[in-house]
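What follows is one chain in structure tokens, specifically the form predicted on its own.
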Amino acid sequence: MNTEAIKDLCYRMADDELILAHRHSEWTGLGPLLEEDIAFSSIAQDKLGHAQALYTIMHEHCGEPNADTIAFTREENAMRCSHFVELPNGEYDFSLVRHFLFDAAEYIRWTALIQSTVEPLAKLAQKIRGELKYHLYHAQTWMVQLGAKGNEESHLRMQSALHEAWPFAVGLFEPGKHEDSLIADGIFIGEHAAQERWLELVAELLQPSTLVTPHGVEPVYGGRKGYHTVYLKPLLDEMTEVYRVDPSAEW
């Protein structure tokens, strides 16, 4: 089995989870409702746990460094996260739309990985898929509430945020150089198939919201190859500040 293909897949997924966890955590104390402060903080913790689990699989089965070293010592061009997770939170409408679109994509990925021929990934997928049901339910609830049950302004703002986020969300499915190996070895269904399933799921979940997904939009690629937005470097500097003071410290 192609170890490089497994590492590439895990890096892409784990880096997305790590960076979005940091973005979600920035809402702590700033959300419009106390319940939303708690919800985004809880989801951020889950995503950080997902990233750690993936980094640990790479450490134990692919010979990569330990999870902390992977997460906190790599430079910007070594990260494989998508541009979507790097973008600043902006207004709450954008963060909600990103939350919804990203977790729909993650639900598709982890559901597919339950059938992976890589046993550690398949076992992890069983656990994470259960958590993602609640993440996705939370996100969809707000899409419907603000899209269909709010007022004209809330609908327009959510629709605008959906248009802004869409090309970056589609960019989550940027194909890697090991696509053929992932599919042939039964490790993962591949980015094209995942995107098709995601589009179907998003359309289904958005139907009661009256929000409309854009069409004919070019996806934003580059992050999977190490080319990032101007927002990633400051985020990494902030995220790794404590670790870099003393990398040998144990908590």
Second form
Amino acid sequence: MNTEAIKDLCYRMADDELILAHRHSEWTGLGPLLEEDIAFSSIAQDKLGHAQALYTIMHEHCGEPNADTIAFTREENAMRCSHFVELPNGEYDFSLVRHFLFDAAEYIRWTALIQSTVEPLAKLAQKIRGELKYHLYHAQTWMVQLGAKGNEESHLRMQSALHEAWPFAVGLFEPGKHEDSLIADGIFIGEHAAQERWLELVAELLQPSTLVTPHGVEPVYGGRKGYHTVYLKPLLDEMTEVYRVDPSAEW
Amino acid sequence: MTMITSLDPRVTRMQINPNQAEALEPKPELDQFQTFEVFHQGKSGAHHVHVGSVHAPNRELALLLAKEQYGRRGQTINLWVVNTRDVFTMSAEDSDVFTTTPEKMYRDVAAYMVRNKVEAFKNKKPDGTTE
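With the form predicted on its own in hand, show me what the form predicted together with the partner chain looks like.
Now the complete complex, all chains and molecules, led by this one.
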């Protein structure tokens, strides 16, 4: 088993899930509708669950420390999350657009991982399939609602959030160090192929929303190499605050 | 510091003059979303059971929000949402049409005295005689 390549892939995916789960959870209690508040918080919990499952796979199969240690004790430059998930929530339009673009990417990744030669990843992919389908359904329903069935303001807000988010969203597919062996060993389809499939899926799902995606934008890279935005450090400080008080505490 | 002038939170927090409460303008109609009634199916083949309602602008959003409200715990197979306005119902004062129904025991299975016959059938020997 190509441990280094698997770790590289899992860290990228899990750190994205962990940080976005935290961002999503910042809406808890502040969501625009009671029911939506609950739905968005549940989705945040699901994301956290995916991160935990990936950290656990690395703990059990790649010799990494346990999930809590990996999640809560790494320094900023050891994190492999993308800049996209680090950005502050902004207003609900941006959070929804990020949720949509990220979950479309997740859907592509995990669908491909069902075929992975790494058995624990393939099993996890099969298990969380329904959750991912729901997340994407939730996101797309809102894109169509606010893009095509709302009013001029809702359309403009969603379109402008989409433009703002786009370079960061494409940056999700920043290649890692082990792309070639991940593909050669049948572990993952690779970032390039994933991005192609994602572009197709996004275009298809956005069709009824009347929203359009920008062309020819330079993707924002750096997160996969440990370079992050100024927003990550304060997030990590807040997220790990309670854990750091007593790392040996039993929960 | 707000002075507590009434136990009615609307009076204190919203600073409504309790003497003028009747003069308040009613809110415009459809100021809030419509409501949709939610029916939950727990198992394959089971009936959909009415479990409550959700506020939503249309049925697509209603189904989405109902998923979270009524399908986030326990087992769910399917959900229905129906616009509350599409529920055709009797008026409350017409409930007297049911007043005498509980007396009509002859419509109730429990009212039929079949137990003796069932017991007799069970005790019957194959040759048709009884014990």
